[in-house]
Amino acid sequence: MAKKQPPDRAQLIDAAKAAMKNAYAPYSKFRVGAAVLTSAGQIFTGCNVENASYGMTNCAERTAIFSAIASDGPKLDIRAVAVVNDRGVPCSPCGACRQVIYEFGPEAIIFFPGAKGWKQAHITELLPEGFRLK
């Protein structure tokens, strides 16, 4: 039996694009999708979900991570995250998302649109002083 190959960057980005279509962004009109690759080779997706009480809005990255935990439990091990938006503008994870990614993936690679095309960064490049209480 052939070993299943892990999804590549393009598959992760495609999954994020598909999730972005479900975004609920009536206030900002800025739709975001994310896909998380786990160490088990599974992909979980999420989109941003806004709320009239703006502080209650949830980012696509955290939605994907929370979905993974709800499905498979708290021992989540993130290997990679892809983030996309419907405007094609630079869009790396926000600070809160960076900390949540680090909590479950201190070795994660993040793919996101930059000013000159796709960028790839290790989570510690985006969050150099991330912390875990484990």
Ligand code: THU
The other form holds:
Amino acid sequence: MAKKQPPDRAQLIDAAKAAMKNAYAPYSKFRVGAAVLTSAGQIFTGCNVENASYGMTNCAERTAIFSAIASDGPKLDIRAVAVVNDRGVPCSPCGACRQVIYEFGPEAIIFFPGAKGWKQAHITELLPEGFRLK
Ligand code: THU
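Counterpart to the form predicted alone, namely the form predicted together with the named molecule:
What follows is the whole complex; the chain from before opens it.
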């Protein structure tokens, strides 16, 4: 049986890096970019957008997902997500973003910088027992 092709990691990482340049991160000075690959083969990107009321900050991953839906509607099916930051430090999606990724990509593969280079994980490894209403 043919092995299922992994999504194009390099292309997705490049898209995330481009989006990272648009980050609004005056408080943490930690710029993050994310890129979402859909099952239709499209790529949507996002960056972190901070706020003086820190808790209102939107992570790069959620910005990318919300941008995808704003552009193409609610039938989003996420195949993969790539996350990058401008410090080259380990950075996996936060808990809130894991839950939002799971909503639209229960089979999604996540690429992120680990302690020893790029890591790849299934969303259910990052978020066991994710919550779903459907
Ligand atoms: N951040 C992201 O955008 N994505 C992550 O995966 C980790 C954290 C942002 C939120 C905040 O603007 C800054 O990084 C520091 O936490």
